[in-house]
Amino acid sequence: MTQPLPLILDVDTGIDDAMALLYAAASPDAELVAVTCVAGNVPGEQVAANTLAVLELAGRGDVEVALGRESPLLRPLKTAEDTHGPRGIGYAVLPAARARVSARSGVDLIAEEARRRPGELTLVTLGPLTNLAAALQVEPRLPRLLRRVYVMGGAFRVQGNTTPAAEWNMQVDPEAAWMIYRAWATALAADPTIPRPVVLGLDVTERSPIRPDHVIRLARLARLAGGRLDDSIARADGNEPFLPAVPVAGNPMVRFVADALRFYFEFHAKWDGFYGAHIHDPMVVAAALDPALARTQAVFVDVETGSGPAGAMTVADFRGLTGKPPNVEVATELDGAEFLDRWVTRVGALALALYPPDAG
């Protein structure tokens, strides 16, 4: 049997890093060495609460939790609570963790857990890139350290999604991505054997929506097993909006994944005009674990960090116009539903074997 891939996980927990959170519980393949908090989606020390509480709630609450900056690298925070609620987890609450913070910062856990296992740790970011580029200044072998790096951020030949060129991670932090690709590629020049970055970007991640009918095939789950289940949290068709006041399943975690995505999906059907969410995070972690998912192809990236109306956008020469080598794998395909199949799969199994149904 293969070995369960060692993971540390960059979040900056928002609604989607929760999911990808369960996601990484819930998979056998996965050994979740740390999980390193950065703020983006919410502030620093909320990102580290919603991280420790749903670790706990997908039963993981001896994982190593460590904050990192709760500011980028030079420009002053923006966070998301618009999109990812005041907490950051939509309409769900949670409650406090029983575990705390690492005494350890996460951009030191990087580098020391790097140091400690060479070769054997895949790094994931899911937020802005600011612990791994303050990793890099703390140890500049990181490139060498590091089994892989995979990244959620970018927009390559598609718009962005916070403005028209940039994505939500570049913008938080370009500079941060700068530096990073700039590392690499410098790596890269002295040994070209040094694996490059997965980058997934919209071009992939928007492909493929979480939609009510996911959600309810997870809370049918927790039916089949003796668990509550209204199935009037969505109409026939399920398009239709949860309702808010039904209980969806008598199973925290399908409650929470309920309460959280519809936050999302009623932010995704103002701005984006259907009735579903984006879950980008998710994605990365599953094809972190299982490389098949994404088809990639070697580009030279660099990032904008100009303030008009280019800034933080991802440049990838796919074109090799800049005869610059490749420094990034940019992800140009994902195998979506077989993802989503995955998430609904594992996340329900996860609910189940942590909350069987009373014998009631």
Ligand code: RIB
Second form
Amino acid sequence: MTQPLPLILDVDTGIDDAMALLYAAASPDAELVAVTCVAGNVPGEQVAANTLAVLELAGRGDVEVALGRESPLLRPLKTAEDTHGPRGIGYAVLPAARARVSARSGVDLIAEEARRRPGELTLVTLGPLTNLAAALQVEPRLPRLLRRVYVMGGAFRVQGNTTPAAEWNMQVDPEAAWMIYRAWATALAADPTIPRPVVLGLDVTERSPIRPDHVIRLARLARLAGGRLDDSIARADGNEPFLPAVPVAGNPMVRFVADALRFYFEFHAKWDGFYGAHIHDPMVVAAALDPALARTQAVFVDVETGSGPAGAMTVADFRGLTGKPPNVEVATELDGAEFLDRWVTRVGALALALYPPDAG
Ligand code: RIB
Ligand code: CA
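I would like to compare: after the form predicted alone, may I see the structure of the form predicted together with alpha-D-ribofuranose (RIB)?
Next comes the full complex, and the chain you just saw is listed first.
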């Protein structure tokens, strides 16, 4: 195996961010250098608490977790407890982590680590781009210092999920997103060899939802047997139980996934008409670890920062009408089935290794 890929994840832990943290912890091809937290799905301090707790659950309480910006660059913070639950992890409950948040800010961590390991670090942003924008102000050389940036965000040929035009991460902080796209356009104009950020928008992250049967497979990989059907994860509306034949209480990681995703499934059932969930964030980690999972197109993208109906829209110039050179690689395809198989297989193996059934 080649050397594990050094990663910094920037998260607004939420449910799918948590699934991304589990995937990174379960991936031998990832070197999880640090995790930076940004306000988004829930307030910043809750993001940090969730992130510390999920990493501890995944056996990675050693990873540095640093809190970055707790509000967007200019706008008041908007959060999404309706989507991710009152604390951001659905119905799940986790013990408070023993580890404490880092003494340095997430913004300083990104700048300092990029300087310390020039050309080595891949930054994966899974929330609003506020931390990366602030880090650019601290260290304008980031486009050259970072090995690559992967972004979850935007909607390029599809509707938004927050407004008809805007995807959530862009909507929370459009000014930050605008800064990032412009910064890489400027850096690339000076040095075309700089790797363009890879951006996975709803175009690819909303094509392959995770469903109850994936969680059942996860539970079985963790060799959950015996025990009682943990009816706390049955659907709140009393309809078909979420995991009809698999008790999950016996494995804390499977229990966490089941309880977190059940909230997400109910949200998607209400708003999208299916009992499953788009787990956007782990798809981006998977693509960072294995670029062959996604196909991309080099495109010039700008971000609308006005307050009209197109506010926070990621405007992609697929036809080259602006005459501006591409500043990002927009993902146009992603092998969703392969991603889900890897997610279940890797997280299931980690759940079994950390919490074997005979551990009592
Ligand atoms: O639009 C999806 C994105 O917004 C995901 O990163 C999700 O966690 C939320 O932050
Ligand atoms: Ca997120």
